[in-house]
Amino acid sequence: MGLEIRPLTKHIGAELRGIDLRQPLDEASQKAIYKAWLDHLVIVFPDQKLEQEDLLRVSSYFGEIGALRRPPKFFPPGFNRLLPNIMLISNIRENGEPIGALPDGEMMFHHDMIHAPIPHNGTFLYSVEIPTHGGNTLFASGYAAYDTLDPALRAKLEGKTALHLYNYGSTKKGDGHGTEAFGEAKHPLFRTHEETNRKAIYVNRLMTTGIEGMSEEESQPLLDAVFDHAEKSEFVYEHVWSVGDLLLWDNRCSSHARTDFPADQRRLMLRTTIEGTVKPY
């Protein structure tokens, strides 16, 4: 296979070269790539030229593909159909409506599907069209953040359960700017990864709303301290997209965010997810 694995930062991210994902992978190659994912949390396959079928096949190497919850209403040129379980992430508009989900602007750090009883293990994102600048994705290592968290704060929060709400676009304080929430769940504030047995911070600024058994006045300063620590630049890899990049990240031990980008420039990504296998709580 000639696989080359190049770490991108001390704590998170690796670029995988010497592989053409249009070709089916043998079992040894699949295992090597899976191990790289567990070791590095985020893996980058640059310069791929994938069809939808290729994306689904590669996704299947990592587990059961997550069900699509929001089918697109419109399709851009060249996409008169989407195969099942592929989501469009796009700001392209047809008849004044976005063709895909999560169309515009920046997003705070979050874990995909943390608002579900069994969150998804991983997310794939493949770039088809990108703006000239912006729209970068930042990934933060929950492992590194947990390992270096202030011991007194960690001891205070160990064993606690956090509450998570899906309300994209809102500050979670009832400001009226978000869409109606469709999911909420409770999970450990520190999650133990079922495959690596390492602990990671498992709360985020976008979706975590409180700590079970605590008032907002008590819990919010504690959560803010954890958020600020978990988002430190030393734990973060920032990916600047190129067309043909395929990324896979582990939602169990990393969070991610998006930078702003020009609203008048097209951005089109194809997304799949990997179903979770255990309840964290």
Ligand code: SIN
Second form
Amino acid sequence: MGLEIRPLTKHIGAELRGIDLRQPLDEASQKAIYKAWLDHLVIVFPDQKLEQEDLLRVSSYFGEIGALRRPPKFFPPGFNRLLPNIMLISNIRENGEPIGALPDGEMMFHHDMIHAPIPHNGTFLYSVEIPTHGGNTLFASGYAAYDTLDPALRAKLEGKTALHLYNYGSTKKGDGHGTEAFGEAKHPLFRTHEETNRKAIYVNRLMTTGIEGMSEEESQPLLDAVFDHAEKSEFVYEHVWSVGDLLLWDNRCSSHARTDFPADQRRLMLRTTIEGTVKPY
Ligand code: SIN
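Beyond the form predicted alone, can we have the form predicted in complex with this ligand?
So here's everything in the complex, that chain up top.
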């Protein structure tokens, strides 16, 4: 394997070239790619031509594939089947209903499944159709933000537990859009990654609702200061999608967001997740 690893920013993201993911990977290659994921938080495999079986096989190199709670109701155009545990992220509509989850426009920064007791370790996203512009995915390094957080703020929040909830849409908390409750959980506000032993900011603007033992008046300004710091452009890699890109990100130490895109253009992604292995600490 002629694997090339090219960092994309100082803190987060690397492009991996010289590898065709349609071919099974030997153990040495799997290890090298796994290490690149831990080192760079987000890895990008450009220009892949994957079948759904390939996506599931590649996902399985990183752990147990996350089970889908709500299998899709429709197949995307051009697909006559969808394999188990492949989720659609799409704004394409059938009979007026989106065929996929997280269909429209902008999304605020979040960690996937932070509202679960054991959140997913990672998420894969594979692009099938993209709009002419927008719909970029931004990834923020929780490590770099933690390392540079104002020491007084960090000391005040060290050892605290944050509360998370997901029962709303993609940009506004509690706006009544998509009110079905998906779950709530509490986790350390700063998370130690169990494989790298590094600490990362582990709260986000979309899903974090408070800090245990603090009133909203006390906690919200502190959380807002953490969000503003964590989302600074110096900690962010912005991915502009091409068809055939496969991305994998580490939900334990990074958060992500999405830019707006035209509502009249189609966006279709296939997603798998990697189950969490430990309760965050
Ligand atoms: C997600 O947040 O999992 C989806 C991101 C995207 O659609 O770019």
